[in-house]
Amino acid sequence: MREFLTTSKIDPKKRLVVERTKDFNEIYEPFDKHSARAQSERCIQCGDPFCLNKCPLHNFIPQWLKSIAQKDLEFAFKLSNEPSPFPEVMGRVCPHDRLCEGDCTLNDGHGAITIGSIETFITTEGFKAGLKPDFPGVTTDKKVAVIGSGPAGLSVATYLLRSGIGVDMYEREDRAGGLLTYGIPNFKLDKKIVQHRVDLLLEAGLNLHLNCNIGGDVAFEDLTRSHDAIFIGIGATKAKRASLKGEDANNVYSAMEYLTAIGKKNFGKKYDKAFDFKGLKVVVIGGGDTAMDCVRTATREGASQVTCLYRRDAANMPGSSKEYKNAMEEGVEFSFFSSPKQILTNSKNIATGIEVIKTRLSSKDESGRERIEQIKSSEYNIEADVIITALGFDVEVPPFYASNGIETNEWGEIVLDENHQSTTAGIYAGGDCYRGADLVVSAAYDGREAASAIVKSLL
């Protein structure tokens, strides 16, 4: 360990940009057994060490680390899978760069140990080597019912499986994942990982029903005759609106409908073919992984131009500084200190372009960011044949929620106590919808303590 002076930091190969624009494949190569062990010997096993502190699951980094500096898979292996109910797709998907790797110490100088890269690592050569996680089968008679596929709807069945206690899980998709089937784009995670996941859980018990809406083909209180808790997990997917004149024209998507819909087409699926956008000029509204994921995702489909307009610059993204990278490297435009007036449409209420005012960084504001300011007469406009925006998400509030005693805050999320459980004895929750549009690691960790509080109630 601590070779961090004669070693330097190295990051994941990326596959060229003139092959991986052409298809939907990851795009980041796996370190081989060299290279994440070069990296692992990195680590100087700090006596606080930041990068566990920062990761809100408190993966065991730095253990993990040192197991495979010393070639023992097996170990690694059980030590990152005992936090976290899937590391390798955390591996991919984490904004490492804002948590683990933000807080590594080496980044004084040396640049951080490359922590995503060897959790995947870790986990994808244990199953090559035929490791699993521990399940012991369902051995109690008590059954839990989990609504959603999603992040956090996986890790609290993870947990609750690993524990002997039964799970239905219910999903309205036709396949299980939720966020990381249908919202985050292949090039970034690969499916057969989500489904091989689902997979090892199908073997330890779950029962999983698909294309089954709670509320619509199920009546929640069916559920609460028939489990002795239920867990809600249904993310935030409702499209926050730009308050712009001409959004409901009829080429104005949202973010989540047009990856929904590739992801369809990706599988071979029934799709809508308006989402076709082979030959258009897309322009993308927003600056988070989301609008990220759909200017690269338009690229892929063969948009002539794709063009993300954004009021902030780029070291004001919110998303992480990889995915901002990747897209420049793979032909998008971008347009900072953007901010649209209003989309331009024809009499056929088909959006032509985007009217765009340009902005600037004022005095901060109470939480310390700075403030947007218009520059007057700086008008202009783009030109478009397909507006994507990507401003966030908001959760859905079923009508379950109100008839079953089931409180919500001013923004719809649902009210929790330091257990996961809402106002309602019994039932639990955890994700977007309690939380808000969040991080995956956060809905894994949600799932994770919700299933702890669960088993102390049930056994």
The other form holds:
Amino acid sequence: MREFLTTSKIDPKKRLVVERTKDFNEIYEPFDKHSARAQSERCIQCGDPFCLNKCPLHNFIPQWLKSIAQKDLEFAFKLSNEPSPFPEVMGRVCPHDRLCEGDCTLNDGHGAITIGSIETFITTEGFKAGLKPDFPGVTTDKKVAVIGSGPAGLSVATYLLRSGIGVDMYEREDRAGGLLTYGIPNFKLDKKIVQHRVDLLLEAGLNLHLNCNIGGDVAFEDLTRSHDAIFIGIGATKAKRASLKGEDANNVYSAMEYLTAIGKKNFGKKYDKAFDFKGLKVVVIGGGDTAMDCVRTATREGASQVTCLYRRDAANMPGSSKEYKNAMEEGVEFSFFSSPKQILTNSKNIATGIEVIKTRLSSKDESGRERIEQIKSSEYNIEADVIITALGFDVEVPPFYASNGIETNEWGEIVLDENHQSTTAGIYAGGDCYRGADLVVSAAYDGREAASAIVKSLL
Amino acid sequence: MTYSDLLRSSRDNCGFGLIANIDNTPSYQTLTRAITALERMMHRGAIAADGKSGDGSGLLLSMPREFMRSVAIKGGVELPDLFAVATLFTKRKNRLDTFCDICAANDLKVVLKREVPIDTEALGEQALESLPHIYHMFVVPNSIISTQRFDALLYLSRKEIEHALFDDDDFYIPSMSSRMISYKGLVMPTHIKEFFLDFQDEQFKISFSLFHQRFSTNTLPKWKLAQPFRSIAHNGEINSVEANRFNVKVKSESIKSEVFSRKELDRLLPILQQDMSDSASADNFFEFLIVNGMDFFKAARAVIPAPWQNAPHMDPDLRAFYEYHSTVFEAWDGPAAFSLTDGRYIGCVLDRNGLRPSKYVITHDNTLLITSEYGVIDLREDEIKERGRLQSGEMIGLDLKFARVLKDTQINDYLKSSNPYMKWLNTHMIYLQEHVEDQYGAKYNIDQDLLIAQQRFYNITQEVIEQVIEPMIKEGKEAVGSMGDDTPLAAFSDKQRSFSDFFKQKFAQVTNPPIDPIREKVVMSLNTGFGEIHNILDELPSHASRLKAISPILTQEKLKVLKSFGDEESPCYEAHYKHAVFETTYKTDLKATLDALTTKVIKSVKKDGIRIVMLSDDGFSSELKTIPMLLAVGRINQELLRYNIRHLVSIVAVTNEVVDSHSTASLLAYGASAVHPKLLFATVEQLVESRSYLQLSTSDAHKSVLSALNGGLLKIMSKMGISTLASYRNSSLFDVLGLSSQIVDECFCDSHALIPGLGYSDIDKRIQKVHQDSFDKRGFGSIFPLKIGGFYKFYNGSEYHDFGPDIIHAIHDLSRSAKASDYAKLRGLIAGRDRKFIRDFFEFKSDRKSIPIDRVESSKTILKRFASAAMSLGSISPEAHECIAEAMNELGGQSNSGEGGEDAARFKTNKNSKIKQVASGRFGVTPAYLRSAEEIQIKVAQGAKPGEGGQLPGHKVTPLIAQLRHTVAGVTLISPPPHHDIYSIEDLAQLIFDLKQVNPKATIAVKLVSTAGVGTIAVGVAKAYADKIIISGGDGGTGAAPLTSIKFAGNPWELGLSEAHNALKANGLRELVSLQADGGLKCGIDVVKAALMGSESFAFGTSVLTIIGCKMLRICHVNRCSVGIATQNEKLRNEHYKGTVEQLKNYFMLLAEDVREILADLGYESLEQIVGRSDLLKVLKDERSNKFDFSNILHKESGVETCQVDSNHPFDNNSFEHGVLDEARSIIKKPSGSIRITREICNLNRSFGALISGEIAQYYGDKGLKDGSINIELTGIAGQALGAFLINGVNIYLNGVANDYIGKGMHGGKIIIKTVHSGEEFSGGGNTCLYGATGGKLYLNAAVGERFAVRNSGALAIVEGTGDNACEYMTGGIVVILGSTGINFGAGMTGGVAFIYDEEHNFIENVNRELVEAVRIDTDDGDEARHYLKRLLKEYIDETQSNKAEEILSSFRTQIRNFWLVRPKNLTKLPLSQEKGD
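Switch from the form predicted alone to the form predicted together with its partner chain and give that structure.
Full complex below, order starting with the chain above.
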């Protein structure tokens, strides 16, 4: 350990841009044994493991780094799979540079430990070596309904099943995984990986009900009658609107519509051909991870030009800087300090471009982030064949909340107590429907903590 | 002991000695000489300003029979041949009646009461106030029977009178004997002759005297505590006294005496008087042995044995004597020089470590004089026949009947041949090892689920495995960590904690030294025996029956063997080892189960003849929890004693609770004989099998763990200065923090109960919760079942860490931004931690209204009270070190150099550290270094590892550090655990005196670590003329240290600070010293609370490092600090160190403002006004806070709250050297030519040379003056520390001899000592010469004492013989010894070379070969060394005219064959330069 002076930080290799933009396969090549070990050995094993502190799951990061350094894959696998419901997913999708790696002691000139990639390595290699998380089977007579099969739902199901509690999981889509399946493009997270996790849970006793909309196909009240507890993990799926003139034009789409359609396309399923953007000029509004997903998907889909509009600059982008870099490499154009004023449409209500005004950063707000100020008379237009808004998500509030006494706050987010229990006893929740659009890892955390509370109340 | 008693308790050290006429001829001269000797050791005692008040002195004299007869005749009584005179102290005259009545009941008659004539003019005020009536009671036998057993009846009567008047604190019988009489009291030696008018009568003729001058740490001396006692005078301190006292009780259970009947024994027990000093207890015990007819020498060596266990050079028969006696006796261990007498024999014996000086002279007129110093009576050289000293563990005796002086070898010959001990041992003693095939081979094969549950229940977390267990497996040593402990006490924690966490290890500081368990291993032993404690007064073959193990930690195999001897079914069975296993499991009620278990054990011992009580928590299951093993052991140990059956039994703990040396040691200290750490071994087995990276066999792993635990035990014992396990067992050497008084009373009654709190039911609840959790199968932990930990490092949701990530971020942010809002974040985090530390339980309760902040003193004045804690350049990088110094100087505060020197280029700049530290390694301590200080801090102990030494590994010793520390780059530098010139309080006074000479303007500070009793130590330190005392928390510390020391040694600073503050007040000394607190201080609230508890200034360690970028990596010990602070790596320092002066300034400015705000709130204008105002604090009121009793911490003695003087001036103004300095001043002013000064010197003239050297260093720095500028010719016997800190240009020529510490810290110049009685047969110098010397030359044509050239790093020395441990820890310089050395030569020597002349060819046995090798120089390779040596010898002869050297040189070709060259093994180039040895 502590080899940071002799070994430099090395990120996993990325596939060549010309290669990777031709398909939707993952762009990172996984670490081999040697690099994973060498990179793990750089860890200081500090007294205040900032990485672990910053990780919402408080993953046992230093411990599994040490295990990998000691060539003990099995032990690392156990350590990694204890507090995290799907480390191989988190290793790929977590914004490590803002969380564990961002707070890594070595991230001050030495180069942070490549925690995410090693996390991916451990469970991927572990699976290959035949390791599996232990599930006892459904050993109790307790049953919990989980609404939504996204990260929060998968997480709560994992921990409930580990406790021998039966789980019925309801998903309105045709595949489990929620955002993991249809929100995150395959080049970031191979869908086989999500499916493998779902399969493990099925093997452990999960009852998965696909294409099943609670409140529609099945009444919420039916669930309460037949289950000892309910967990709501329906996410935040309603696209935020930009409130721009012309926003309703026919060729203006929300990010999730686009990503879901291409996701289905990649699964070989039916999808709306309107989302074939080959040869088109695509403009994406927004600077977050979802925006990056969109621009990079469009690139792979053969758009002739892909532009990202963002009101601030690269340094202020809310998402992972890694994603921005990847997008840059892949030929996306970025128009920073650009705020859309209106969407220009023609008479057929088809958008032809965007009127943009230049911005600059000014004084800081309470949170320390610099405010934006528009520069007078700096308007200009850009052309677009297709416009995608990636401005974040709001939660949807299904009617059964109100009828079952599940209170929400002004943004429609479920109000929970310290046990992740809603204002109605026995009904728990977590993930984006509670937090608003947030990270996968936070949803996973909510699922785990809710499971812990449910287990405590049931067993 | 009540808190009030604790504040007023004392420890004593002193000057002592004996004088005897070998022919047993009484004379008045012997008396006057004894008194003179006492007077001449006044500086070893304490003296008040009036010159009359001290801590007491006295003489134990052979009975002046003629004088007493004539006195009796004056009283109208003609004494028979057989008579005794008792001396009595009493305030009430009716006590005399009790005395007479009890004597009468014992067939004795009091024929005369005489009020001893005294002159109260000789007394100081305090002594006068407490002056008792002093009587002589003349006692004679009343019948023929009583004539025969007169002495026995005298003893019996005295004991009975003592018991009868137990409650009368003023009643005391200093002596009651037919052979000896005691004259002692609170009187200065200079006035003792005036005080006791008897002494003015020349008829008062005696043949011998023991004499003693006391230095008590407190200022409330008592008449009765003056020494000598009835049979001994003791200089030193018994570190193991708690264990010895317990063990005396145990031994008392089985005593059968030939002198006293059973009934009489019952009347005279207990042997030990209560509430007396350690010395008094030793005296009680020794006297008891003697009165009961035990042989004088055997008794002496039973109490103070030589180290025999690891002494291969010792005669096997002598070892047999010791081994036999070890079955019932354990050493009264600690620094000790004992003078003892029974009237017929008189002797002096020295402890095994040789930690006290004991020097003897035999004159041609047959006087034997043994004293702490040479020169205490004036003798012409031609009167002297022998001048020698006792070496470690030696004894010298005098048989007054046959007028024979008995030297150590003669005494040993007598001892070993007095009985066929060897035969007895061969027949009866059994070594477990002999019956073991493969002691590490056992398999545990525990069911995995149960194993996991056990690990969860017994707190074996993943962290414990990684941090504690694996390092033991891999290294065979305990794990090392750094950056102190920032977690709450077990009692305040709401997380799972081990029961032994409530216990904090005790350690030696100031009044007694810790010892070095590695370099001085030769005196240490973990030998353990099982079997009954037989009658100590008999010597029978069967008493040798013992099962023996070399360590108290038993492997499964050894446990099996032990069991086989106690199992009736086994062929090995012997009834006296009969064992039974007692399960410690319980279901519901902890207290009730413990009571029941105790009853069961008692019954089985009494009724079933059980002799080995095996306590086992084996039955642990999902149904059954277990009583904490330590609780069970402690309770049963006490209860067995209460039933007087403790002596029958050995307690063995078969336990899952032991994971480290701390948990092992606690079991042993409360009564266990041995421990089998079952779960630890099972876990090791599991690890080895499941973790391929460990790559070793289970048996190798077990072996490693065992040796790590053994090493850890030695370390824990040695930090208290205890060498053998036998003396550690039953010692209770822990403070108990947060357990209720009931628990402590019932189970751990010999320990201090601090912050009494949690009771049985609270502990029970904690256990219930953990137990439930351990079997919790609910999902979590099914993949990785262990708990992650959080005790050593931070983990979310686990134990609280006060330097956790959030606080580190907050400190970084605020010190960069300098924003009040960022500071407020930190303050919020601290305020929100919710009662994690003692101070958190207190809130302010002011008696004033708030005032506007502008009325509060300025930040500037507050900042003056801030200092950075000691961190050496070496432990931290030069960049960090200088940054801190600069910032503190700019702020007006102080920075601390730490141990390890400082670049002289910084001295007169704003990078100079105002505080210069003097630590046990004395690295870089030169005259200029000391002179550059505003404050000199003597680091007696450090929070991270009180009582331990340190090591700077060679790879950290860069050229810069090497230069500052006067050594060579790459050489490992070892700091010894003790200061080798502070074994005792009078030694500290001497060091303070040295430092006050070399830098008269500096404040002298002494750094202590919090522990119960630190108040007593602080008082002593104040009496030793320190100006300032630092109380460090046991949790602090930035350096590397063993984890068990970081976590479990020393108490929070709140306890120590408040105790020290109150104790100083109780003793009226608070006004003479200032107090500083150090430990985890971060915010204004910490500072103000510390002030309220008595602190005038404040030191910051970890915080300071954090401000300049530390991220609490806790890897300081590996040189990889990624932020360039705790490293010497160039790349890390240059590229990654980002700390700035501004950051430190930002932080401390904000902190000072915070303090001002709080002061304004409290309504006070300055910190000065609130120091010691603990009444402004009150304990929070809620259930959790109410659990604990904080009253002692908030206790407020009346008296002055702050220091009122500029300097605590020593009584000795050193006018002697001031006179010399005046003469030398002209040449210091204008250094040209040279000057010759001549003087007579005596042992009262101490530290000669330091004053002049300091003065020169002030102007010329360490380079001093031109060689030979000032030449001082002395005749006589020099006092201690001759030539201390001597500088270039000053040469001292002494015609005579000198005492201890010659050339201490010497940097240049010469000390040439020529004595008439020369050669290795005669002593010419004392102990610990050249300690920490960095240069200069010392030539002495006789032998010197123990530890010659210890930590020498540059001096060149030639002497003609040395004591034990010569050249210990030496890192440079050249030492030539033209005669024999003691044992353990060159231990820890990593630099320099030594030439040893070994005519007898026995030197090589004496070398500690761990680090050095001895080579011959009569080879081609030795050519350079040979010729170098020859040149040295020539110069030596020029200076001293040494006969021995002449002899050698005259046949150099032949003699060269007898020389050894000793050098560190890895030294490639010999550092042989003519000038000095670097």
